[in-house]
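Okay, so here's just one chain, in C-alpha cells, the form predicted alone.
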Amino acid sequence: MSPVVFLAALFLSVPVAIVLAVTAIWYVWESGNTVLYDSFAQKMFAGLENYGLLAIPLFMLTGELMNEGGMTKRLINMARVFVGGFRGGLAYINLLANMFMAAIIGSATAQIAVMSRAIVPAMESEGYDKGVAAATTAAGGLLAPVIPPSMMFVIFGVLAQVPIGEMFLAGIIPGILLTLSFALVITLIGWQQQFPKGAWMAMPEALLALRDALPALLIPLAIIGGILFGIATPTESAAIASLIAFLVGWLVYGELKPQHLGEMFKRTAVNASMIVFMISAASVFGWVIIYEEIPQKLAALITSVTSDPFMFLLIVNAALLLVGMVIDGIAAIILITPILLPIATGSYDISPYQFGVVVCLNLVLGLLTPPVGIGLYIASSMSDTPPGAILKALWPFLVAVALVLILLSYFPSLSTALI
C-alpha cells in the first residue's frame, strides 16, 4: 500500500519532502513496527548530522553575494575579451560566462535566472533570435551541477558517503567536455543561421575588463584551489568564498551594501531549508527502502537483463530521463541514490564518482524538459520568451548532453582521472 501512497502523493504535486515523510509514517503503521515512531524525529535529525551539508547554505550565500556585488556583469565582460570577436561572439560569451558562473553559484536554476536577465536582452538587441538566445542561456545553466562547486554533488556526496571534494574533482573533466560540446553546437547553429559577427575589444579596453574581473575570479580559485591542494574542505572553501564575495562586492566594486545582508541571509535560509528538509525526510524514507529490500530486488531484476556496466548505465540514463521530467533534480537525487547506488557499486563495480556525475547530469536535464521543466520556465519568464520558442532552439543542446552522457557512461576515466 505504501508505494500507492508514495505515487499518489507525487502525482498530486505534494512537496517531495512531505511525500517521503508521509510514506515512511504510512509504512511504519502498515508494517505494525510502530516502535519506530519513537525514533522518527531522532532519525530525521540524524540525517542532518553531516558536516558537508553546511556547504549548501554557504554556496547559496556566495551566489547571493556575487549577484548583489556586481560580479556577473564583470565576468560577462571578461568573457567578451576571449571570444567576443568570433561570428556569434555574444553566444560564445554567453557560454563562457556561464562556465565562470558555474564555478561560483553551483545551482542551475539560480544561474539560469541571473544569466537570462543579464545577457538575453543584449543578444536580442544585436540581432540574435530571441529563442536561440534564451536556449543558449538555459543550456549554459546545465554546467552548474557539473562544474564544481555543485549543489547536487554536495547532496550526492552526503548520501553516498564519499568525499565531497573528490566529487568536485570528478566533475571537472565532464564540465569541460560539456562546455566544448555546447561550443560546437553554437558553431553549427551559427553557420546555419549566420549569427552576427562580433568585434574584438581594443587592447586598453580588454586589459581594463580583465583587471575588473580578477577580484571576482578569486572566488572559484578559492573554492577549487582550496579543495585541489588540500588546504580546505568543501565546506571551509564555501565559507571562504562567501567572505571573499562579500569583501569584493563591498570594498572593491562598491555595489554590495552591508544593510542588504539581512535580506540575503533570509533568502539563503529559506532556499537551503527546503533542500535540508528533503534530506532529513529521506533519512526516514530509508526505512521503507531497507525493510522492503528495494535495492536487492531491483538488482536481481536488472542483472537478469544485463551484466555489462555500460548497458546498466544506459538503462539508468533512460529511466532517469523520465524521472527528471516529472521530479525536481535535487529531489530525484535524494530519492534514487539510496536505491541505485548499491546496485551500481555492488553488482556492476561502477565507481561512485562516475555514477554520481552521470546521474547528476542526467537529472538536471529535467530542468529543461516538459512537463515540469523549471529551468525552461525560469528562462522564459526572465527573458520574456515563449517556452515553445526556447524548446525549439534547445534540442541541439539536449542532444549534445545525451552524447556526453553516453561518453561518461562508457569511459569511467573521464570522471575518475583527477581523483
Contents of the next structure:
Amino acid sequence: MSPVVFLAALFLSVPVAIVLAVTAIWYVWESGNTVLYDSFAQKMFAGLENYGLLAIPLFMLTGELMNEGGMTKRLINMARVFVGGFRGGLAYINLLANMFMAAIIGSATAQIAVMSRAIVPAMESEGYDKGVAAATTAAGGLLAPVIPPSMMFVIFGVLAQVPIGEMFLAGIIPGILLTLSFALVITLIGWQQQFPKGAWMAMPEALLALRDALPALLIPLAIIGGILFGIATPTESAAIASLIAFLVGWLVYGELKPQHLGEMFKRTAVNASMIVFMISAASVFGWVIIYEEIPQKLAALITSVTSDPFMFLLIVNAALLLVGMVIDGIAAIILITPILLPIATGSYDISPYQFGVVVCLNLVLGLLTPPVGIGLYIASSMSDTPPGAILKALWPFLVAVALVLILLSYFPSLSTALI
Amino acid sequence: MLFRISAFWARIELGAAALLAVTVTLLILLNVLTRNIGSALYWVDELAIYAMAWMTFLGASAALHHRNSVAITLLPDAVSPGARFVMRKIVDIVVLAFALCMLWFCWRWFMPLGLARSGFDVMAFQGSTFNFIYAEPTLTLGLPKYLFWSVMWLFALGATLHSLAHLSGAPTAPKDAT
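Output the structure of the form predicted together with the partner chain; the preceding block shows the form predicted alone.
Whole complex next, starting from this chain.
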C-alpha cells in the first residue's frame, strides 16, 4: 500500500516533505513496527544535525544580498568587456554573466529569475527573438548548480556523506564543459538566425567595467579559494561570502539598504526551511527505503541487465530525465540519492563524485522540462514570454546538456580530476 | 477567527525563523573569526546547527499556512476549479492527519503524563519508563537536549493549527507552489 499512498499524496499536491513523512508513517503502521513511532520526531530532528546543511541558508542569503546589492548589472557589464564584440554579443554576455553568477548563486531557479529580468529585455531591444533570449537565459541558469557553490551539491554531499568541498571541486570541469557547449550552441544558432552584431567597449570604458565588477568577484574567490586551499569549510566560506556580499553591496556599491536586511533574512528563512525540511522528512522516509531493501532489489534488477558502469549511468540518465519532468531539482535529488547511490558505488564501483555530478545535472535539467518545469515557468513569467516560445528555442541547449551528460558518464575523470 | 490566529502565529513563526537565520549567520562568522585568531569556540557549531533546526521547523510550519511548500501541482493545475477545490481539501486533511500524528509522536516521545506521574523526578521517570529523553545531554552546550528537541512540539502544534484553519474553509489567496 505504501507506494500507492506515496504516489497519491504526491500527485494530489501534498507538500513533498509531508508526502515523505506520511508514507513513512503509513509504512511503519503497515509493517506493525510501531515502536518506531517513539523515535519518529527525534529522527526528523536528527536528520538536520549536519554541519554541511548550514551552508544552505548561508548560500541563499548570499544570493539575496547579491541581488539587492547591484552586483548583477556589474557582472553583466564585465562580461560585455570579454565577449561583447562578437556577432551575437549579448547572447555570449548572457552566458558569461551566468557563469560568473553561478560562482556566487547556488540555485538554478534563483539565477534564472534574476537573469531573466536583467538581460532578456536588453536582448529583445537589440533585436533578438524573445524566445531565444529567454531560452539562453534559462539554459545559463543550469550552470548555477554545477559551478560551485551549489545547493544541489550540498544536499547530495549530505545525503551521500561525501565532503561538500570536494563535491564542489568535482563540479568545476563539468561547469566549464557545459559553458563551452552552450557557447557552441549560441554560435550555431547565431549563424542560422543572423544574431545582431555586438560592439567592443572602448578601452577606458572597459577598464571602468572591470574595476566596478572586481569587488563582486571577491565572492567566488572567497568560496572557491577557501575550499580549494582548505582555509575554510564550505559552510564557513558561505558565511564569508554573505559578509562580503553585504559589505560590497552596502559600502562599495551603495545599493544595499541595511534596513532591507530584515526582509532578506525572512526570505532566506522561508526558502531555506522549505528545502531543509524536506531533508528532515527524507530521514524518516529512509526507513522505508532501508527496511524494504529498495536499493538491493533495484540493484538485482539492473545488474541483471548490464554490468557496465557506463551503461548503468545511461540507464539512470534516461530514467531520471523522465523523473525530472515531474519532480524537479532538489526534491528529486532527495528522493533518488538514497536509492540509486548505493547501487552506483556498491554494484558498479562508480565514484560518488561522478555519480553526484551526473545525477544533479540531469535533475536540474528537469527544471526546464515540462510539464513540471519550474525554471521554465520562472523564465517565462520574468521575461513575459510564453513557455512554448522558450521551449522552441531551448531544445538545442537541452541536446547540449544531454551530450555533456553522456561525456560525464563516460569519463569519470571529468568529475574526479580536481579532487 | 481560527484563520486569523493561524495567520498571526505564522507571522511569529516567520519572524522567529528570520532571527534564527541571523543567528546562524553570526555564529558561523564568529566561528571563522575565533578560529583565525587561534581561540576557536567549541560550542558554536552545535548551537548553529540547533538554530538551523529551529529555523527549519518554524519555517516549515509557517509554509503550511502560506501554502508555499514544495509540491507537485501537475494534477491540480490541470483539472477544473471544482475538482481543484476538492483536491485542496484532501491535501488539508492529509496535512492535518500528519500534524496530529506528529503531536502523538511527540507525546509518546516526551511522555508528559509519565513525567508528571513520577512527580517530575527524572530518575523515577526513567526507572519506570526506560525513556531517557530528559537525560540526553547536548555534546558541547552543557544543556539538556530536550530543550532543543522541544521545537518538535512547536512544529506539531503549528502544523495542526495551520491545517485546521485551512480545513475550516478560510479565505486564502492560494499561491503557486514553487
